[in-house]
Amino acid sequence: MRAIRKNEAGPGLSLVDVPVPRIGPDEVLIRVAAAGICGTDAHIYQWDSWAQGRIRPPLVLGHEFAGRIVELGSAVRGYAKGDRVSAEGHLACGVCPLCRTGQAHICPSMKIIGVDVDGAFAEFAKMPASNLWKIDDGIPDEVAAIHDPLGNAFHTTMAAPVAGRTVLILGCGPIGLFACGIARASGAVRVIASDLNDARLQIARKMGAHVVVNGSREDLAGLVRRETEGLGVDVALEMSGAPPAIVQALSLVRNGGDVQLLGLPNGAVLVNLAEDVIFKGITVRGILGRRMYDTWYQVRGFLRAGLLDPQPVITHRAPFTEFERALQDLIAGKAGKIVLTFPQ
């Protein structure tokens, strides 16, 4: 089969021609339909000090997809070959104290497929049967590729109630986008959306953010008091990890607020705890994945009630033997999701 790897320690990514995956008692082998890439996928690419520190090359990137199932192991139940599915990437150990308190999204033993075992960017991709989840007839093979994404989403805008509340989202990535819906579907009463980029700020308005802003040319702040009269928002998302824009979640949310920080940033990001944090009594949460695997019933009730249509957050769709121009537009900021699709 051809596959997306890398094959070596450096710059760039190759098309390969690798064996089919065999699989085991409890695994099943799903052909590829499409696959969605992350801004993990692109750091990996570069090189950066994450992916030096983390990849072990050879490596299959690519931890977003979805399939059909065409071969399945002698001990999987509840399956059948045709089956449309997409998957938790992350591989959890299933036998420690947080895996067994429903807290297997924080695993300390986890791996992620992609990331440190061979991923979905190829033809086929095999799954642990546990690690399924079926796809509605309805919902589109782009759709069930983002899965994951939507996922992280959700686990970041309802950790605290958003329900009546003042959101403020920092970063509208596709993670930053999905969260403009899903708050705005959720019942914030106002969802402020912040980023540099106009154009990701346009699907922002398109998600239903009621408030967008230009940080580089506008007033946060000022807007963020005007709009709460001068309290500070409930609720800050932040997805960017730049550390201006954590310092900012901190500062910009009321007293008592809740801030919840999904983004990555590459080092230690200075905060004045006492002013910040402390003084003001709010709760900051670290947000890591989705609840396995409370996120993906919360992501498929929304896609089946209509709640919340993701496809607009899709702006480049390309076969996958065209994945370097892909991950160009993604690091040009050209793009908002880019899904790459395989052929049937």
Second form
Protein chains: 4
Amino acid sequence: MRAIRKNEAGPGLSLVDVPVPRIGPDEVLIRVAAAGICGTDAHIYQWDSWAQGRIRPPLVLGHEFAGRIVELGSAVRGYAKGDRVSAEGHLACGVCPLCRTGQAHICPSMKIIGVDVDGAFAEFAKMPASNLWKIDDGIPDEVAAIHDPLGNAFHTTMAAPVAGRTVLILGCGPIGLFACGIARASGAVRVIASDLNDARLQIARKMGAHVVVNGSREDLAGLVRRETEGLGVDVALEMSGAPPAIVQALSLVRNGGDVQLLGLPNGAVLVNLAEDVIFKGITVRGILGRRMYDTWYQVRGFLRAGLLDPQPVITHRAPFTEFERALQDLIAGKAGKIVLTFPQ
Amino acid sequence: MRAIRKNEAGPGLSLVDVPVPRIGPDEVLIRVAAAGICGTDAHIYQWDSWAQGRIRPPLVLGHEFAGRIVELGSAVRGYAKGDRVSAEGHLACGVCPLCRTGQAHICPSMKIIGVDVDGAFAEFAKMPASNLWKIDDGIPDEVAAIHDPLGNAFHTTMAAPVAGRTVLILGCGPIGLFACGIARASGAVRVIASDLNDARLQIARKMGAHVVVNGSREDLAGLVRRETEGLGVDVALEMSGAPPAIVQALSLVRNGGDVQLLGLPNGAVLVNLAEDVIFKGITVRGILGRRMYDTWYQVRGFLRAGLLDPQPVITHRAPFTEFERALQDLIAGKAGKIVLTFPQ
Amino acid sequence: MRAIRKNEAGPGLSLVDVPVPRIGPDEVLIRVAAAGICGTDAHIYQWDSWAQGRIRPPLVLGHEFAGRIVELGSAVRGYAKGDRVSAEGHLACGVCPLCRTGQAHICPSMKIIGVDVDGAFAEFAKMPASNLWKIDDGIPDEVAAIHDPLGNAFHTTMAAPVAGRTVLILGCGPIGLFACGIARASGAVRVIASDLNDARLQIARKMGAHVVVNGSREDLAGLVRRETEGLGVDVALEMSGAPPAIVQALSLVRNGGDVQLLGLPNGAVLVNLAEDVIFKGITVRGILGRRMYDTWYQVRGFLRAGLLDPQPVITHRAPFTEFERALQDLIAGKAGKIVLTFPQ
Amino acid sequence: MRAIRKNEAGPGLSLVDVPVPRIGPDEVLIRVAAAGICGTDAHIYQWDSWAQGRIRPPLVLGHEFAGRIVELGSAVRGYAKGDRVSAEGHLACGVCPLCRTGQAHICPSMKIIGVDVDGAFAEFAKMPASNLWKIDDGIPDEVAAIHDPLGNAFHTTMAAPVAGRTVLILGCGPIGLFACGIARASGAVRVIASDLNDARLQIARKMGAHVVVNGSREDLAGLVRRETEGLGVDVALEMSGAPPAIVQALSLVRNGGDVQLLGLPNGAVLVNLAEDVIFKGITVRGILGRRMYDTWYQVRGFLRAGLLDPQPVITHRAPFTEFERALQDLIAGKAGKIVLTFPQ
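Since we've got the form predicted on its own here, give me the form predicted together with a further copy of the same chain too.
Below, the chain from earlier opens the complete complex, with every other chain and molecule after it.
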């Protein structure tokens, strides 16, 4: 089969022919229909310092995907050939105290497909049956393929109540954009979205943000004060990983408010813990992955109920063989979510 | 001034002339503009067993209202003559352990205006400044007047998460109807409303219920099973106080689900605690009044954001002098919320 | 092997010879060292109405036990022959929404060993590896054997905070007695234990209850008022299943307090929902089994730290062949926890 | 009366004669019996950069104290002359959204006695009646006088569950030392206390720490790994404000754990948000003051129940006139808590 692979340590990715994965008794083989490109894939492509420390080539990339089951291991129950599925790409160990107490998403021994083991940028991918997620008939492949980042957005947005509250979303990449829609549909009384890119802010508006702010030329702090009677927002969702945005999240939340951090900064960040965290009595939560599988039920529920349409965030579709141009568009900041399609 | 008063033990209410209330240093005098009629008022009017046990005539009725401040006590700060206000009608003691730990709404020494002390079915009413709630300019008097039952609905609906969850609302009186709208606006993926009255169910639909069920001729249990893949609803809000509905709330919620009880049954209720509560591991919460004042901020937030329009629930308006016909309509089940208006 | 079995519908139990269980790839075979007798076993022995509705003979009883692994299925990882283990006896389906969201203890398809499938009152028992729990070296077999009811007590006591709060425990069977010790060790400022049996109340005192009350001749309500300045207790743990105790739990908890119901009443219970639940704004939780496996970590932690000594609750030990006399003692109310021992 | 006052901008404090405070209708006058010295007082004495930015002399210092009511304002109810009281020294505005929703301890307009307005290092102090806290007869003055820092310790320790969990306490000043005792009494299975001062660590042991670590010569990280099977602690309480300790709190808590930050660092701190917060999915809470008045009830409850004896932490007592030597001892790190006594 063909796969998009990091062949060796260094920048770039290659389209290669590799054997179809062989499945174990608890696994299924999936014919991939569509796969989303994540910022993580771009880091691996560019071979930045994080990638150099984590990735062990050769590695097939890709952790956001959907497809059809074509083969089932002998011990798999509850699935059949032809089932349309996406999957949780975090492979937890299943036996540690975290896994045994409902916190598998932060299992210390977790492996991630497309990062630690071969992933889904390929014509076929294998997954443990425990990680599968059935897709409703009405859901298009391209939406099924991005359940992973949709789930990141749900996990972050649902980490504290938003109904009746003001929500600031910093960073309008795909996850931040999804979060705009989720917060709006969940009763947030004011959704303020911030980014440095006007095209993304336009999508934020479509997704439901009441107010959008381009921090490169507008005063976010002043706007938050005006919108919140000087108190600050109830909830800040940090989706960018940019240190200045992290600092804003902490400084613009009201006393007693909630800050969820999803975006990953490069290196340590200088934080005014006394002024911004302790004196204000706020709560800061690190958010990783998706709750297994509470988050997935939320994604399904919102999609079924028509509470969220993620498609405005998908700005580009491309055959998987054109991955290189897609990655360039992503790196250039020209794209929202890009979905690769595979021949069926 | 004129007031609607229970003059003596027994059925009925009278329109009487009484002195304008005199305010203390921490109180304000309010010229009442509009007042909502509550089921409680009907109980007092009819002089049922609850009323006989609780009410000590003479008593001016009315606990849902709005108006303008016309006089301020010497110690009142933060308000001015002419301010439009509604108010929390539960007068908590302020010094008991409940009051001192954020649970004033269940203060054991609480007195309620219109029930324990003179209320707001009068041209003027007095209130402690601590209980006042300023009303935004754009809010009509009739909506301002029903912040109390709106708050009941918020308190009940917000007692457990509803975003991404299925919600069953039993009883479509005004509070149940408001709850339909609140749950829908807060991300409930399925709002099922149940009542025995088709007119109310039509309003439930307007307020946002996805599905309405007339229990007198439809099989609610079967419908819940179909809508929830046999599991039961995530959340049940019991707003009727009818024992069969309470039993349904408990039996139709899924294992691990949440049942909020607001409706007040007459007398004890036979509950299958083993089957419906313990084996299922559910959580049942009694809900009284409104959180002081978290709930009020939620009401304001939803109204400001346009997330909820309570006006479809207001089916009748009448000059306060026509209170008797209004009460008859309420008792006959012909009305949603009835708002009495006062000359300004 | 020998096993204690319900051979056919009707009262009684028999000591029979049956084949040693055969294990599947995900299972282990355990040589049972000790097993606790639960009230449930007595119900099955007596063949009461609940047993008649649930039990399908032939059935080997027993769900509280410990022993050594003697055989491992081919897919089992993380365990070895000779490991001392107890096990969670609730066999959840693993694939339903409850199981996939951390609520496996209330899986609607759950089967219980010794109730729905053959159990551990036998020389050998098989268990899925996922349900095993390793036992520290220092823990005696008889304590290892009662991790199941210990876990019930932790699950109930930990369902709401007890540190700094007053706790009423109704029913001093083994689970209630364990709860006395857990609440005391967890910072409860006052543990009040109630029962009708003085011998049990003496053990309650040993386990840490500050005050014990024999409801057959003392006024529990008056005592609670005196101990709580008239407010009621912060937390009530109902461990008896007796309807009068359930009613007391609800009426003696303070406004805003927490009631956990673990004891299973026979039939429906008349509850003053308006007075005792709604007006008081309390929270009532049904408690079943043990959180998988949060509760088990709590049991281990308390035992390791020496925070709880469950041995005073074990009043009787007997060879498993003397099960009949043990059951008679239990039914006569003469015993705390009875542990059966098996030849090694 | 005599008072310890900062007379003018600059280092030092003076014993001066000032008028006895005049009380308003909602206030009481208290004859001070004892007062604790806080690190904050030392900062003001030394006139560090924080003090220069916040303090506006002249100012009577002191916010930890107890005494007897000697005069009551006309509107005060529920107190009488001679009542022994301590008081919450945070004066919240009472009308902002934070104050009206149970979060008065982080009121943005809060003033603190001894910091923003005259405090309690004086023979008499005035307090609003709303902030008073009655002291049980059996409680010695020196314990009554330190309810404020005791409350800080309760607020921090109770911010997440500790029963059944491992707790790391960084910094064994008085608040950290109290926290050792509170955590131990609340069911923590392992309390690890860390400091650089052996004398303090000895007190930590007396207060209930299972393990104490002098970070200047022992490997805290290694010890935590050994004590927690490599996972990290469940809860870390940062009580020192030292940046290296803050970094340790974040790095030594397990995935999904809780970090409470109470100690105030000078200036911004470099935090590895990606590695230590986001990838680990932890929750970080800023803690300020005491919950009004939930925390105070916890203090009372633990003292009444004998769950905590704070007296080992009080290493020095001195007549208030010897404040200068006391402050020098505090600054030199020779003391735990120092209590000043006043003539009665």
